[in-house]
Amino acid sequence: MTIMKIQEMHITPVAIADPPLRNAAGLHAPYALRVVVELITSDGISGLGEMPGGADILGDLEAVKHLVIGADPFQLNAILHAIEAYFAAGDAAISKETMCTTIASRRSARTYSPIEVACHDLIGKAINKPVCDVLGGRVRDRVPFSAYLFFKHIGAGGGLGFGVDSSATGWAAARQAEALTPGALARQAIALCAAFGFKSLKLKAGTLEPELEVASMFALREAFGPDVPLRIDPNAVWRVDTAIKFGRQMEGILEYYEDPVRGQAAMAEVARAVSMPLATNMCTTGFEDMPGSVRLGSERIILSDHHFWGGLRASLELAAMCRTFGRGLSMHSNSHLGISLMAMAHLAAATPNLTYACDTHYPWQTEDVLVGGRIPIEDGCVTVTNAPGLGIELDRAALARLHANYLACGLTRRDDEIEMQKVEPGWKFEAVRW
């Protein structure tokens, strides 16, 4: 039997239009950076992966390229071990006083992730099975996602900058409209749900005064009624007393309360004081954080992210830990293309204890690198087909256009603070703001 070998590894940075969305770190730039990884085998099979972009991740991917080319994509343990050893050796020289093991594990996890996804795409295509079957088999065909709401300024991002297309209607109009009040946010949510059929709502908070953000949650409750689950994410910039005060006000309307404060100890204090479950993708973000999470009881729901936990198989290991320790499970999201969306969908399809609808920024983007265009979200769900691998194909012309965007925009890393200063001169990020 011929052993499959990876013959080529292509690493392509791209920039996709992103509206001026507010968050605790500042404001989204007109472009979001991503990197597309394509592995091609000696028999011409192509596998795709995707990762948040930036100079650091690009450099790390280029650095391990020689470890991937020539490898068998079925031998994922060997590829992971080689990447881990590479970063452990390099990071050990940084400082004896630094937690080098943790630094190395985080770098290796994020670098390995798009490679591992691309390998799973290759494996699925080689054996004519979808990735979810490679991961153990599906428990659902349709993966639910939640509407992701943002306070925002006027504009749709990219070449449109902060401009407005006055002819736009429906979600296209709402996507570019200003939303800085409870009423405007409710209108955004109505348009988003009308376009994609979402059945739950999440607000990215921590950017305006807590009173206004909590008022926005009650405006959503009034607009959608008690049957639509609500979530709020202050991105850990509230004080413990603030989080407890407003958490108690929102008892009865929240499905869960995401990262209101910073760190496991503070999260545990809030968790003891409010009735709704706390969720995190900030205080428990790697396997080394799990003992503290269990010991302190800092949250009841983990928002996983295969990009940073180390890929699809590692995310299934996290799911097993959540079952063992009685944790709920969902998925974190950022501005991504359809490659990441389908990787999330296949992973979710193969995760029995996915207890909450996943996050996604996908409706905020309008471009993609896939043949056939963007992945449909219908009735709030992404359908996982029986097509081999991830079930997607790279549109090389679209990839070239978005790579040209990357070269033209001049961005090499995400810096929301600088973008916010364009709107509010002198604005500075504060780890705890309210």
The other form holds:
Protein chains: 2
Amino acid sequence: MTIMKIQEMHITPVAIADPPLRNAAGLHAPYALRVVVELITSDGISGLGEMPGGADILGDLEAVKHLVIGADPFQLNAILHAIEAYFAAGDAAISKETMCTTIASRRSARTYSPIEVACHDLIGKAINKPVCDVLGGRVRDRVPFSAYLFFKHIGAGGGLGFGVDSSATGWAAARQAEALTPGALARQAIALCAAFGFKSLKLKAGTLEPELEVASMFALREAFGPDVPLRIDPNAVWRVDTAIKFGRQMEGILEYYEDPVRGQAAMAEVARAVSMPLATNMCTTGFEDMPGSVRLGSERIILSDHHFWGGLRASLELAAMCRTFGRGLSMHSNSHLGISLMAMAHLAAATPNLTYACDTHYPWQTEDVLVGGRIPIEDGCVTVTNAPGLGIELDRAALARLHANYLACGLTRRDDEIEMQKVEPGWKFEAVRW
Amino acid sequence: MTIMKIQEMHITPVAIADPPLRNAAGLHAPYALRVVVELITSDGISGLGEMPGGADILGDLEAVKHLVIGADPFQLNAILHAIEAYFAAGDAAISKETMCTTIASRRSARTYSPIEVACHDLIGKAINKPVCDVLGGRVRDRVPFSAYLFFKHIGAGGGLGFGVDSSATGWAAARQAEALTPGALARQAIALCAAFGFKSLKLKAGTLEPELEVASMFALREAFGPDVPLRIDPNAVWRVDTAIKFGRQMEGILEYYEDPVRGQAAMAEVARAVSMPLATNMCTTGFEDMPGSVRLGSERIILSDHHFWGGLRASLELAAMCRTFGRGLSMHSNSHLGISLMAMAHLAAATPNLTYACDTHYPWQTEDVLVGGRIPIEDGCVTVTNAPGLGIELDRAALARLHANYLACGLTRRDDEIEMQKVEPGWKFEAVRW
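Okay, that one was the form predicted on its own. Can I see the form predicted in complex with another copy of the chain too?
Up next: the whole complex, starting with the chain shown before.
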């Protein structure tokens, strides 16, 4: 193979219809913002990556474009180091995020991530191998995902906002339905599992009274029985005493207890007081957090996320640390398109110690930017084929439509608090609420 | 690319001439044992790996051959898992080694390592990329190594045994010379650096009285000045009080203090008492040791070794852990051929945080199995070219000669204690000597 050169880097912000899902930070806006990164080599190969959107990541990706153009996609270390050096030289403020602890050193990892994924797509296409085989080879062909349940207000999102498409049936109807009670949540779960075959259930909690959320877990247990693993994620807004009290109530019905409280020290305190394993994607979210995690024992399971940990290879390094330090491994998601879904699937296919089904918001979205449309999830799994690279192809007309959505919707950054205020005037995010 | 298949696996034990070098376990035999592993694909591509030799590794490699034949070299996870499953199913005893703690779970890693290196050589050749680019891309073209100094008895090793080739000059003469005093050691170092341009010096200690070994370090400092980093490695046979006493004497002249004492707890005790960083390839030698290392703070630098940690990708995982847990990274070696040297060089070329020059015994050997003969070390560095794979080719006549050496020499496992008894009758290995 001659040396490949990246000749073009296209950064396209898109907005995808997203229903009014509740979380601890507020409410999902009618559109979720994502960025599609496409790298094109001098011999015309296209590689794809995707990131959570917003003005900050867009600016950062534009800022490093000149470092990527001309690079060889095999030279991943060099591309990362150039990005790190660029941000280390600047002093620009880091974006404020409601849901995650963001520290300066992570800016490079986040900017690099969609570029690294696109480089792996390029490498795979160039050598005619699926990305999972570039990463050490597949250990599974079908990657399991869990059903991601939300309390929600009525509404389809997108142009319909809080309205619904009344012609919808099945999951498409359930996706729009209000779910603010245990019974409604169980109905949502049943519809979601009927449509996609998920074998485990996760509730995004931390949004209604803990008693109601815990009752919802018992409603799920009642509806699905003991063979369907359950997870609850209060997104760190419970106090330690609240988390211990309700954690003990849920002992015996939870597969894991995700981020009931904020910070490693509080997590460790809860971990000592309950019998089920704690999981996190909030108190241990980058390599800098690992020493504290090991020292404090803040969780027994880490939800990896290649978008935030610095790409697919960094995620394999995290997996090695989980093996080494006795932690289980699951995977976190935001609202996303099929590019991220396939990147997650290839990573999971090459990760021997993926011990839990991955999270995905994918069923909550209805659009995509891929030729062939939406990626199927069957029996709760995404199939990783032997097609080269990520095994997907960009539908440029679809990308243009979702970019037009972005321009039209007027959103430039995620702010779930403002969205929630449209439903509950005066609603304020609280880091510890109950 | 169509799917590659490994069609043949050739396991060839070889013996290479090795001078009578002293270490804490005794004396190097006239021949060092290595194993050359060659994988050949159905389309005729040859991939090379190399391991420390001996009956145990030979038996283990033969035992897993049927798991490797037919495999696709890209499916590294699958090959490793097959080997792990094979050894997990058996109950064969683990080889006893004088120098390293060996536990059952490491047998798979060691057996897999030369196979994994050979697979990377195959992958690189198949996609026309150097192995460093298969591993994430090069961060350096020239990999620095340090001069490896030994107390030694007179002798060339090999067929000459304790005799010398009196026609030799320069390093070839110094290689045969006795070195049992500080002055002789300094002369050895000067000859070694003159021949190879090394920029840092390491003494294999733990073999003579500590006072004499420490005096040798000061002789090196005197001869080379403060700009040449010095390391001493007593191979864990010093007591804690001895290590602290002599460590304090050497504060200010050591780059690092390698394995003065045995075990993580003792290492941590010494680490707290001296100012220079401690390094190890004896108390933290596999991923199972990492939690203890982190908990105890047993060392600040880890010497990786792809032969023992489970290959090139596992070594990159170790590198990530060193970055994450604030440890420096260097590289360990045994007596070896050019296959291992190039595997080490490609790994180092793709390891951003290789913070120290690597160890190598390579100048002490004179033979090789490669077309073109010995690999040059210039200015203390091995150059990593853009040639595909490891960038080397097997010289089958040379391999046959070194295999004939193996058959003729009668050695089937390394036993430095027996060799030492030939020089000092009654000499016994002691785990803690001074």
